[in-house]
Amino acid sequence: MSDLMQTFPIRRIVEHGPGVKSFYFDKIFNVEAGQFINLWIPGLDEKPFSVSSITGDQIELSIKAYGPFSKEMMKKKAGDYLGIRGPFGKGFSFHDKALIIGGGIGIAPLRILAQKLKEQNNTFISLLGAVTRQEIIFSSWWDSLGQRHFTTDDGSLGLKGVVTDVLPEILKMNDIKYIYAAGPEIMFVKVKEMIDPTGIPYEFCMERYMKCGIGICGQCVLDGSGIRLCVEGPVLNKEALSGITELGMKHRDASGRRV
């Protein structure tokens, strides 16, 4: 890990659909599946993003346009220089007979997880959902991995609905020993409610407003647990998640208030 900000050029950009792109940089550090980096646009802001893949000698960041920073990222071109520091945080552990659950742009950090699981010959099933097919990034790549299930709100890919509509049947028909999830927190609430009675262990990749990335400012501390998401997270296991009292609540803004 390096907290030293350095600038690097964007090597290439892949557009997945309206407002969803992947940005590739030289592999300037080793990164664990689930860890994040801080990306800096000079004169604008600095924001955390999960690394979504390591492809050869490049790292990939997959970003969806939400606010001013990510919308500005959509204007960037190959060759533009951006600041990078990291990687930060704690990543996923690896287990066989796993189920990967992803929602929206939360699918991004699950791509590198799937790569690592495959490299270690661990078997897994993927359950991925989004509003439209364009937001299930790398859908053809997920297809190539074998067992996968897609859901979309509009029915444009896979089952019309959400991932939790499919989850009970997958758990019933498969010998699942471990579950990974990343996506909107309201999805976590429902997934947790459904899998806690089964006793299956799990890890969720969480998201909060982060500033320093090294555990000093306290901005990303989770209520009820004292966990600093940038240090003890962003990946939290079942035991760590059991102490959090704000799961599913609206996130705090830069001032620490819930909006």
Given for the second form:
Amino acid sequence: MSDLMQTFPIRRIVEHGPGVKSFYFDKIFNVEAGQFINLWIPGLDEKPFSVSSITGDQIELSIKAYGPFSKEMMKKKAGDYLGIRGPFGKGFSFHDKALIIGGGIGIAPLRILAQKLKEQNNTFISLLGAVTRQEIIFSSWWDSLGQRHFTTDDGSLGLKGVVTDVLPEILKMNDIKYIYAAGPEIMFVKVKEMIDPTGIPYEFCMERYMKCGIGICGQCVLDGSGIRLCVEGPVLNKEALSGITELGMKHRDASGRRV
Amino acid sequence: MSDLMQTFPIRRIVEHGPGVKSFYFDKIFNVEAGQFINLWIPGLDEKPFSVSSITGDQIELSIKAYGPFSKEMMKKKAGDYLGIRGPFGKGFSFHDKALIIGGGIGIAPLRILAQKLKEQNNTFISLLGAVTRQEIIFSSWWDSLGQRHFTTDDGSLGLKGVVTDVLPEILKMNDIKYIYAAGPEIMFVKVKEMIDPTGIPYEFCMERYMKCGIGICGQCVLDGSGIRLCVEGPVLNKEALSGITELGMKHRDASGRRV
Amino acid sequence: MINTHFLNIELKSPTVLASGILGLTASSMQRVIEFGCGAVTTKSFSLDWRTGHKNPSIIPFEHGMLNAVGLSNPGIDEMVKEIRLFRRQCTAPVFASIFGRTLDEFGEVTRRAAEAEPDMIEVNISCPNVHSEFGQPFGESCPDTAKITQIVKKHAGKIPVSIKLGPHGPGIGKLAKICEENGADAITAINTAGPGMLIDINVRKPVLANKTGGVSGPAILPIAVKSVYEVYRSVKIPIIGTGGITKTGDAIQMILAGAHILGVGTAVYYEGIEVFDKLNKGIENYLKEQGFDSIEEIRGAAHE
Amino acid sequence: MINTHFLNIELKSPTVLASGILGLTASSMQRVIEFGCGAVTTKSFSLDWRTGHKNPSIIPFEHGMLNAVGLSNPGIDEMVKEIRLFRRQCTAPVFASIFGRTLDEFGEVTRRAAEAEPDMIEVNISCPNVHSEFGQPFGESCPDTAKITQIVKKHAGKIPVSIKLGPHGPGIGKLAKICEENGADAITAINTAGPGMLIDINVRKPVLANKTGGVSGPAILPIAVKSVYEVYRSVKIPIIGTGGITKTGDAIQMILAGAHILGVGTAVYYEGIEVFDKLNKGIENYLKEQGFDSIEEIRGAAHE
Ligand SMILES: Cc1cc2nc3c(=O)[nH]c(=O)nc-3n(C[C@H](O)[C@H](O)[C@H](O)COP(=O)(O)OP(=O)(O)OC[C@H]3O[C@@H](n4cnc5c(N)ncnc54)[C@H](O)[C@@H]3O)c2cc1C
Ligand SMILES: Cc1cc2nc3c(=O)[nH]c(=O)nc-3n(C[C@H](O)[C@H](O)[C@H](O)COP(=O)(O)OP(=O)(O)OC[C@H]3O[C@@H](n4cnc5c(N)ncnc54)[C@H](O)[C@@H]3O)c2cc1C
Ligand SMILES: Cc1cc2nc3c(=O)[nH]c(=O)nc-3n(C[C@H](O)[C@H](O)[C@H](O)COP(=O)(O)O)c2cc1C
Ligand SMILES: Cc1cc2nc3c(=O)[nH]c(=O)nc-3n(C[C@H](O)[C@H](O)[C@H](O)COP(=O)(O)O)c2cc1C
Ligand code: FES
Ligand code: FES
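Same protein, different state: after the form predicted on its own, show the form predicted in complex with its partner chain.
Every chain and every other molecule in the complex is listed next, the one we just looked at coming first.
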């Protein structure tokens, strides 16, 4: 691991469908499930991305095309050098009888979580939702892991609908001791409303605009708690989340304004 | 050991006689026989001094009053802080059946050499000369080490005369396999004339004006060989010494001039 | 804890959060206070918000850090809100760091910042990352420094003002003197050094989006100590000694050079937010071991 | 070994011994050449000998080195002898580094140094340790820089001249341009940064006898890279990129920033005299791995 900027070649690219790809690099460091790296496209920008798997001697980043940065990533070829700093932050803790809830490309950090849970013989159910089928990356791999539920907005994979449509049923039918979530904050806010009354403890992998990744610029600090998402997060547990006054609300942009 | 400047209190002072003292510091580093440290008197100057012994958990510096620096040292009290950087350079190698030849305060590095030779059960004879008795520091300790010969210019201890007066006799009467020398260069030049024909290998601990002590300023570099006395010395063996064209000649002062 | 007086302000410890580090919001600054920090400085702000430079904008190298944040800030309205919020939540002093693009803007930002009643206004005239936009930093010109000090003092009212200087330019001692003569109440020294550049040898491009960035952290400690020493020699007003302080020994060096209180920035990366507690304890131990009762007894001692 | 052309001079490698390091005598310089160094620069010398500052004059700190040697040197007579001796013993190029206390002295030292027929004369106008004696370094004033370049060029005859600049002052790009316009054949960038100060916390005194000293070594690499980048952008004459080069990656960064050949000083302390061989091999390997045939192909590549 290195906080210093180093560049590495992309070893391999997997296309999950239009605008969703996984990029593989040599496993240049160890990484906990939920940690992220800062990815630099030379000449363009640097943004945080979750490590989505450790597969053999490679690490994987899974990226969905949104704006300038992620769209530029779609043009990258194997052999291209990109900057990687990290891994940063604190990841998930491990628990048995878990429910994994993911939305869209937020599934990325849950993939490595599932890998690690399995390695340690923890059982879990997965509930993954997205706009359309290619965003549920590695859907057949998830199939192989045991009980899983997919939802898509367009019904192209699994149930037509969103994760919160099936969540109550899953909670009723299973003995869930721990919940992991990652994905859009608005999804999590709705999930939280449903699970808070159950008393089940949980962790959520959050996203914020980041600059330094190393806890000094203050860009990712959460209102209410003063938590630096890049150091004390990006995975926060129930207690940490309860102190945050900005959950599901406005975020800070590059200037630090709430937008 | 540290090349960085650090200050330490003098723990103890032993006066050998007017103008010759030993100063003891905590053993803040390991040191080879023949290595030196740079001693800083804050506000005055910094000069190189041989470590003259490791005694228990203390290191010893033995200093004779010559000019401004060493005279200022005579005023120092236990508890005063002085800067010490080092140890620097390469020390003596160890050999059995040795002859140790010292002149004046040049005896200092030979004391720790004798300590180490003894620790390793190497036998040696010592031949120590000085202007007057107090300069033969720890004379009774030398007595205890076995065969020893003292000379003083004034006859106040041992034979009246200089080391080269007795050297031929010692060489004739003993089976000497290795010679160590330290002291005035002019003494060594004369010793060298006597021992070169015998073919006995030797090492000499040399002195030059030094600035950095760490091999970059070039101040202590010896003509002919390019040897940096502070790094490749101060102890040089026969081969190294044979490459030096300035032995017993002019030295360089602070400006770098030969004076 | 070593209580410290500084410009009639009471600090619970002599360590201060430097500008640009975790100083964007009340929540963030309060958290730092909980770790023993004696006072916080906000991120430097201007009238209007600024996005600053693209990323990478903050990059550690082996011996310190480069940054070219580009004075990104949410603008005065938002920052005044955060300062007020901090005031309500927390009794520790807060210093408002401000900058402007023009002389008038310096005055206007000061006037508006003063309304939030910070304990001090720190005037950043020495950011090395905004050359291309503004030419040389104001703080490298003696006449500009004089004029900014005047205008800021005029608009600050009863709130004390510290001018933040960089290590380069026409001599920091001379600049500090100019600040003092024009009414500054304190000097903050130093801002980042350099600037510097890092180039990635595989992609063969500068790493920082802005190409160059100011150097902070351990690499600049000797430059910061020397700067504070020089300022102490030329002015009587107190100094916020900043630059490269990571360990206790660094903090002591700064005090011996003449610092009144200590700005700590990059060390938050090296040592965590705990660095404030660590430094405070270290300074306390040093004073005890060396037989002193207070920082005052050793301040500037290296000048004797 | 990578043969390198520089100002019609042939070097067996692109690494050059920087001025002030092991450059006092022919014996010393020859030894460095044996370790793969491509050319040597002498210690800077003046008409008369100078004792320089008292010791400690050279002190490593955790991230580099401080030095305030004070331009000690044995004077031109002795140095001319050593250069001639080196010429007789060794075919590698030698650069004579000179300085003066006045404009006329710069001219006179150049004239006399030229008689020893060094391969280049390097003009040190940027030593930060002689402020108190001479005021600000000449190299921080644009008019002085212009005048010194002119007078040195006038007296150097056919021997090429490089002006050695420091990282601070009115902008190194601007200064380099002035040198070029006034006839300089090359730029050496940079001299030491800072200056800086270290204070011992037990005796509470600055460690260097001169109190302050120039900063060299790893701590200043980003500042040196940035300086070379800026010089490359503003002039066409070649650059001896110097400052903080210790590892291969540092050397490559310098070349990508625009350096023609590489000055190496403090690294002799960190890596031993072997550093020249190590850097040469490292550069060779880098070129091979990245598919280049020569340094020319990557020089200044970070500007693209
Ligand atoms: C800790 C952390 C981990 C991350 N991990 C991943 C990851 O594994 N894979 C990945 O693709 N991205 C991940 N991101 C997001 C990523 O950093 C970028 O924000 C994203 O790639 C968009 O950047 P852009 O410049 O392409 O688009 P921008 O111009 O920044 O965004 C374009 C539009 O898309 C919206 N948008 C951006 N990101 C998201 C999102 N994640 N969900 C919903 N809307 C979004 C923006 O609000 C904006 O409206 C992570 C972010 C953080 C903080
Ligand atoms: C590697 C090394 C190890 C050293 N070890 C010791 C040591 O253990 N003990 C010690 O006392 N000194 C030692 N010295 C010498 C010491 O560094 C100083 O040079 C010495 O103390 C004189 O410094 P000064 O400022 O007092 O006098 P200076 O002003 O430098 O000298 C005054 C006069 O004394 C002469 N002089 C200086 N030193 C010597 C000497 N050693 N022998 C004969 N004449 C001399 C000078 O030529 C001058 O004429 C060592 C030097 C080196 C390079
Ligand atoms: C990421 C970062 C951002 C900074 N932003 C500002 C700023 O907005 N205003 C300012 O006056 N100084 C700023 N600085 C400079 C610091 O306040 C401080 O003067 C400098 O970093 C030296 O101290 P340090 O070595 O303890 O970090 C910033 C420094 C860093 C590292
Ligand atoms: C001990 C020492 C002495 C120096 N003396 C000189 C000098 O006489 N003339 C000069 O132009 N530069 C001198 N320098 C500066 C170096 O030549 C070089 O420019 C600087 O140290 C940066 O390079 P480095 O980091 O590789 O050492 C000296 C540097 C050191 C460390
Ligand atoms: S991104 Fe800078 S503190 Fe988190
Ligand atoms: S004293 Fe500097 S090289 Fe030996």
